[in-house]
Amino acid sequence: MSGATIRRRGGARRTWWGSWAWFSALGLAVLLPWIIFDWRHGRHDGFAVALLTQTAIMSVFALSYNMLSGQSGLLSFGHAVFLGLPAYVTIHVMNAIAAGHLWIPEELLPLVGGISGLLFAALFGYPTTRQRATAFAMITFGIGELVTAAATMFQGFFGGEGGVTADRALNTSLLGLSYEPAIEVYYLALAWTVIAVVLMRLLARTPLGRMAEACRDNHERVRFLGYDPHGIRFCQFALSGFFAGIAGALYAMTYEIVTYDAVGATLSGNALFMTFIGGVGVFWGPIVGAVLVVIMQSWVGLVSNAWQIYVGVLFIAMVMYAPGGLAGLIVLHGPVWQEGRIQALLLSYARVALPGLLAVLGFVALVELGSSVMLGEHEKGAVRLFGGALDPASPWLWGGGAALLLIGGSIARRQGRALAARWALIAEGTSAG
């Protein structure tokens, strides 16, 4: 069998597998609200539906950020501007529709956010994209701070600290829906998420997407070949704003309120976290990061006041030890899995996972104990941790947490070196070695 035939079959297998994975993920997203449906009371779990809707919105937002950081090599610290400003525009449009001054189908409101995001990105992007690297990052940070300050000063448009509110039940739906139930908003957000994902995937395969990657890899060579790097960066920046605007419109429809937090540095930081934790080198990586960060913010945030610490530590660990993100780790194992050699790594992974889990438990114990002391919660009594009531004043708890962290971490690090050596030997024997 020729090498060309093997490559064609391998490419067809990867294409089939990728399509199957995408359709499976979409099917799960459609069915998940009904899998967790409260059949006894005949209603959806409000928290779960809100969590799913937020995940869909943040997936579009993270993918739009990856158009800059992953595809174009542009590190932005103010990407929330292109979610927040379109969210403000959308909520004003919603109020105009409610007052009878406009008539726009609710299903097309995300398109209003996308167009406004495109315009804002074009306005800010033309001078900003004349720079790159550190200068670009600092300019975007300045734009983010400028818009955040404006949001608290110009109350006519931004509504001050209280923000702008609206009612999403506008009765202009083409499908006869009210969009008052949260489940209807979720499926609208899911539909626009699918549209945005498909468009961004197609865009990445266009000549513009290929040239954006070329500018990321070798700026001077692109200029030498006769292309305009500034024009390429500007187009990519503007289109990124379009998709972030879609997320902003869905944000306004979901929460029915937009405040200055929607343009703040915290949301821009979340975009960076989701993209780099998920993986900038893989198209679907930011979706993985969005799911993980939203779960940590919403679910872990309910049981711990220190969830930001866990997100920050996870981000640092991914940058240091897995710069390709979670998706990069998955893709890295693809050739080994296809050739049936993943079993040779299972024991090595187990040797790393067990002490690593102990180190994580020790770290969580120290963080939660320290958080309870700093916030004064220990004065109210014992702290709930790992399903039990613990006394933060006990030195044994502090010593046990430190011992788990140090001993487990040292063993996991030593086993990690053995895993790396084992991985190198197996990778050399694969076709991708």
Contents of the next structure:
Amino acid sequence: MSGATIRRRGGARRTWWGSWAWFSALGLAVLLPWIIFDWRHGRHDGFAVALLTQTAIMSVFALSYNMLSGQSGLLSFGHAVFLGLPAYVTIHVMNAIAAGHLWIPEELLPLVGGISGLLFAALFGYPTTRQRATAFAMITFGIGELVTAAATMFQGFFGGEGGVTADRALNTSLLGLSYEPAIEVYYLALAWTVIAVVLMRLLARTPLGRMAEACRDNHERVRFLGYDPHGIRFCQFALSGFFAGIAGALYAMTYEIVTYDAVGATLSGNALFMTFIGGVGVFWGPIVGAVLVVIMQSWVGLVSNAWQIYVGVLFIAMVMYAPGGLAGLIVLHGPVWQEGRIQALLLSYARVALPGLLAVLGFVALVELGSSVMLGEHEKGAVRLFGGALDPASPWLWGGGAALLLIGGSIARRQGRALAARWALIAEGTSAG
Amino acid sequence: MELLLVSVLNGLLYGMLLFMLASGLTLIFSIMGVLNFAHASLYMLGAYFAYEISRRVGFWVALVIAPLLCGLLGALIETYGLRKAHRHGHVAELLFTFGLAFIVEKLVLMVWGPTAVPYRVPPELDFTLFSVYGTHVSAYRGFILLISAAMFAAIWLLLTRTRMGFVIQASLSHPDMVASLGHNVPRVFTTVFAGGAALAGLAGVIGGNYLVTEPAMAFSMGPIVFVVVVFGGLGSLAGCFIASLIMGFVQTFAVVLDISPADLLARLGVAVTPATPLAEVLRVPLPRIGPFLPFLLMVFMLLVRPRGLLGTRDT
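For comparison with the form predicted alone, provide the form predicted together with the partner chain.
Now the complete complex, all chains and molecules, led by this one.
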């Protein structure tokens, strides 16, 4: 698998800025609802809190996906199953608590999701993990389709088209919280995200995590050493299901409704996009991807109908030119940065970035123009692009966009080669080479 | 009897359509090792191209031009996309085609809108060929059968009678050896990919107006085609053909046979009441399980016999 080329670097060496970065990220996550505060009404900004909660859930989901794709080299196309099924279980448990059949503290509900995720993953995973590589990818794909088909078929558990709903105000909080305001759910989600991240980080350092990486790189050698690759893959799969299940429970608690979208192919695809855009080779890569995809989904989605095309193009660009993802690119610069040679690269970067930015601008213009022309019949309205209303029929706009894309792209490409040469020269002297 | 005959005909039709898609995918998968997620997208594009062309020029022109366009697109994808992604290994290739399928769907959604386009059967073929037990069989169905049979014969002759065919066949089972013998394997790759894309496009042209032309058609067809490829086995066109027909029959008969496990149990003398465990599962009639069956078959096949029906090596 691709593990050999995108191996994590310097994982064993703890640097002070490594933990510093984790704590500042956590601090930012705690403080952000107060930074983006709706002072006029004296309450939290609903959109921001919803966005942050979604980011937290998707981070756990993407990290759990990376336990398979990054650590174990198993490409799953049906990971949403292990978020969706536990979400269904959680929402049924929530209803049972509300009806008085059960008593579980609300803070521990994600554990319910996690355990059910573990069970589902163990059930589906035992036969699935006997295979690896493409066969594994196809079986997970098939299971994803199977469960989606089942979700539309069995009304009792899945609730049919309308899904299953619940009220998250259960009055079983250990902290005396009602969990009615979204901000309380956000902090609960954040707390569980921290727990899940720490656990996954620790798991990666256990012998199991190490052997999963060994299995990814050379499963025959692992077998030769006397380990059981199937057992290792199975354990990774089941544990990954546990963390995806935590994300699923948080999903159910946040949205208070679970439909078959939660097990569907779109969400499975999103796991892939987040993880590979962020980077599979670095532990925190999927978090970067989750933040980016959620931002694109909600912010870019607000202003553009074509946000999914941007996500798709970004994903393909990453797969083709930077298989290590964004995090891989960042980590690559670590050694150069530490030896203080980053200045020597800045000019080369500027030379790529400027035409590259123009090319991106041209591309966005073309896509937006196209989308406005095509949607013109369905949704009347002028094109708003870069702050002004424009006439989408004008050939100058199309020509300009195409010219920007072509000229900027070709210059960026040429400068990219120069940058690569310069990089090789500099990296020779450092450990990055 | 009437039901049986009509269902066999429908199953055959659907199976042949599946085979048109799956044959290309099997060749691509076997030779290049790439599970092409975008294969069904080319099928969709074929249907949309045919719609646009037949609207302007005519169906018969579309029948020729649209598959050629898809073939060209396939060649471009292979040369400028897959080959680059290949440097980063099979996973990158798989992800590339997945991303591509995603983008194509969104683009089609953007260009042609979310609802089905009125791509219709050409009026020349829109008449009743013959009737069986009161069920009319349209000439277009006969046409689909004719085209797919012709295509099957063409592939067969191409693979067994031409030099290129021999090289492709050899690449199926021994790709490394073919390269060692000095054949231009990248060109074989491009040819196979373009050919597969053209076949998918052809399936889109004749299937788009028979079924429906909408942005979701790729994602509803794609998984079934995967199932066929896995079920039939890697490196075997014959296995692919049998699997296509099996899936075609399974899909058609599942729709017409209105029975449930509960009915079968009732025949054995066991009555299913709401109190029986799993009553909801047992009472689901077969037509509703229809979309479910292919995946069940695939998962089962991969677990029991990972190389598929007639496959020569493991997936």
